[in-house]
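The chain that follows stands alone, in the form predicted alone, written as structure tokens.
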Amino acid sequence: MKRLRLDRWTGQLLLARPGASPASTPRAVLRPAVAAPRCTAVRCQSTGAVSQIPGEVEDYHDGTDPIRFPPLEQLPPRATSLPSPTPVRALQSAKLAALHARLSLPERLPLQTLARALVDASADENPQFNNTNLAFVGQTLINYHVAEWLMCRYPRLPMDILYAAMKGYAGPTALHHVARSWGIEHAAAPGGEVDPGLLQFSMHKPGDAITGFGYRRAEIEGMKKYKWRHGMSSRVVFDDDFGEVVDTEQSKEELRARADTEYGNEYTRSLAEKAYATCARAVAGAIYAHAGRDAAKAFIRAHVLSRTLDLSRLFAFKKPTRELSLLCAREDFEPPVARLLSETGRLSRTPVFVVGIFSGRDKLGEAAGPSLEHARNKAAMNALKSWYLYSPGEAVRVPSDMLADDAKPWEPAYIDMGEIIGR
């Protein structure tokens, strides 16, 4: 029978026991540690592996013999050292390469700037590492498609209708779902060591935000404190791509003090909603950088505006029969008349009216309520509804497919007047 050497077993563990005999521990671990010299840790953005320097110990390094006890994976030189993994690493991530074959990327994107996508500013604050400068490509596009697409397709929506659609399309919480989707995972937290296939990001500083439109408010503290209306003409002009004030450091300074003391709190949500969706725009802009413009417009269409949104559930009307009184004035149409057209139980405990409203001959809405007065207003919301939903068709162009080489001639696109009275 062969005899079975224990030791080989548990040679790597003798280290940690204390009065260990020395006849009893392997060769490979009474080795002494050659002391490393002392070196700058040295990043490339190419994809070439870095030349190792001679007499540099690697990190996986423990005193064990490398050979019989091999690391589960071969780190390069200093890497746990670096905030984020080496670009060169890329190239064995598995997760990254299901990640690129999961979404459908062209292959003139290299799977080294897809893992440059996935490292946030907060856990690598160098831009050359960082998917800061990618995502506010990502950003632009996105937001530019997006307002076309609305604009033409619903020529008639209210701006602060716009608004809130476009945030719920290229929203970050919008954006933080799709990454989701994709199958992306974060790491536990960033590092060199980190597979490129795990989204990186800090839970205790927010990073260098994506450079956006809109300018800091002056009146920004009256606001808070006072509640000052900002009415639609400054959030046109001041406010971001979504009709939103722009945040304020102090608010950020606030959120910021509760990081270390609360879990799970505003703040760390927020920070891992703004880090899945700059990772959805640095895809778009990695796109866009690699494949052009085609591929980042096909790549929007299929992940962005595929998405469903109910437009109707945005409206909010607080005196719908005067907005409907007016829009049939200014489009000369003849007064509204609300008419009832069936009842049950009008003597019940559960009666039920249904009203209609006509202009003319024709009827402009139709619902029903437990009241005459709740299924007229209803029915005058329907009414405005149905106004402001029009949409020409959904095969509507938009500006930018005049930008293809076989582009037929541009039609204009159908321009409303514009929204009733101020919401």
Second form
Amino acid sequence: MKRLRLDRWTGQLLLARPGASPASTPRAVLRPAVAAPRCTAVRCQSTGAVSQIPGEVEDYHDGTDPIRFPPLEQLPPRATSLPSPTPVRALQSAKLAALHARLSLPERLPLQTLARALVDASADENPQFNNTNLAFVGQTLINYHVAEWLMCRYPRLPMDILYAAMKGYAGPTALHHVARSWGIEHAAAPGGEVDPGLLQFSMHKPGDAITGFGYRRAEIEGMKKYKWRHGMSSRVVFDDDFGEVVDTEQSKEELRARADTEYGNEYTRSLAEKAYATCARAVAGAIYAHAGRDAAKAFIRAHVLSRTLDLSRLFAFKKPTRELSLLCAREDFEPPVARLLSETGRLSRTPVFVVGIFSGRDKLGEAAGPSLEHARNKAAMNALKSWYLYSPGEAVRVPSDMLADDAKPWEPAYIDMGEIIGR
Amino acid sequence: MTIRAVQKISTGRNGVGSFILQCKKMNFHYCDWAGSSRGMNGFIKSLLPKFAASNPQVEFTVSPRPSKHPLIVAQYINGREKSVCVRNMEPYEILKKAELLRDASGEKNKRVTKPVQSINESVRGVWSPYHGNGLRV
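For comparison with the form predicted alone, provide the form predicted in complex with the partner chain.
The complete assembly is shown below, putting the previous chain first.
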């Protein structure tokens, strides 16, 4: 079977966007040295367009008859040579206006900024025209609000679970789902002529990865090679907001490997996911920049924190009974005792034992299982989960509530003494 | 450390926290010549501007489809699309169809037998045969 040669396709669409074609055709990718910046002229973010500078790249003309095939949209001069659409065109995009209305964004957030939030750093390397800066602000805000909400609402969560919950709410995959649920579509390839209402990212050019908090560990080579263990305390200090090791070298290599990828594999899907997540963060950052703190917080509450995540399914215990007895010793409870509450069919093929774990007269947890051991372990897990998932209430106040002008005096939030250390 | 985390991703529920209209684009196709498009042409002239202005979250396009029946095609966030042929309809009938498409979720039509669908766990819990006083047979 012959492979489809993308670069041989002679569709009108492919011809109509030559600005994107050098990077998107596999043939051109093989010789990246040619890929010099096509647009050397100055771009302006303001609506006052710059006059054509002599000696720069002319608009591409593919030879079709403009009278027989009139262009769907009148592009401004030299639009096709730009890496991303000019901010002027944001005002004419129906997609962008619809997205603005669909998200009920504040009036103060202009369409130009929303258009900028849709341009990934891989599409346009100029930080004045891509969403890197907005995404950094948005990431900081989203992670802060998710973290404070989780910590105040579930004060006893162990650090590992807290990181997993953070990632479940504000990680790249979750934000990718958020951005998809907004109805954002992406362009096949970035360029100055695409609709500004489409998300633009490049599969092939690296762009600058969005920088987050966290340090590159000195021992990272050993961690990768010999699987050195890294404890939770060092994860808190060194690693990023989701407790994941910051590996700048690896991300650089990944970006370099982009040039060789083809469409439709797991790697390109992860790139798309990253671009969508960055876009969602950038929208949050843009709201903060234009409409302020309260609007950004309300937006994050509405779109990120309103999602459902069952925290009790994040736990995986190794030795629940031992941990429970350590917990009871630490809290001065009576030592836990497992008691058989009821059973059926002990000698049958499918017995069921219901085991409760008691500390003195208090029942800490209960579970049913097919064997005594299993039921006891499950009961201990249930007891531990009900301890760890203690919550002061659904409408718990968070520190950022105090930033409102008419905030009531702060009542200290519940702070737990920490997780049970069992080794 | 005895506790390890299992990674799970939160699920969104449209309407909780924020509501996103699922219809994202509507295309209105008409024919200048054919008689079946007479109502559609009147709709585009008289009712569509108001309808489009009252639904800013939907992208509207109007395009000719010569020698064919008039058509409304709606595209949804879940990637599906629905189309309704509006031949020989009056403008207000077409408006009804456009509202129907705008309010649809984009899912395939399903027979709904339960009044509430929820991913929350039951408040009452699942009945257990091992608890309570049991049933005397």
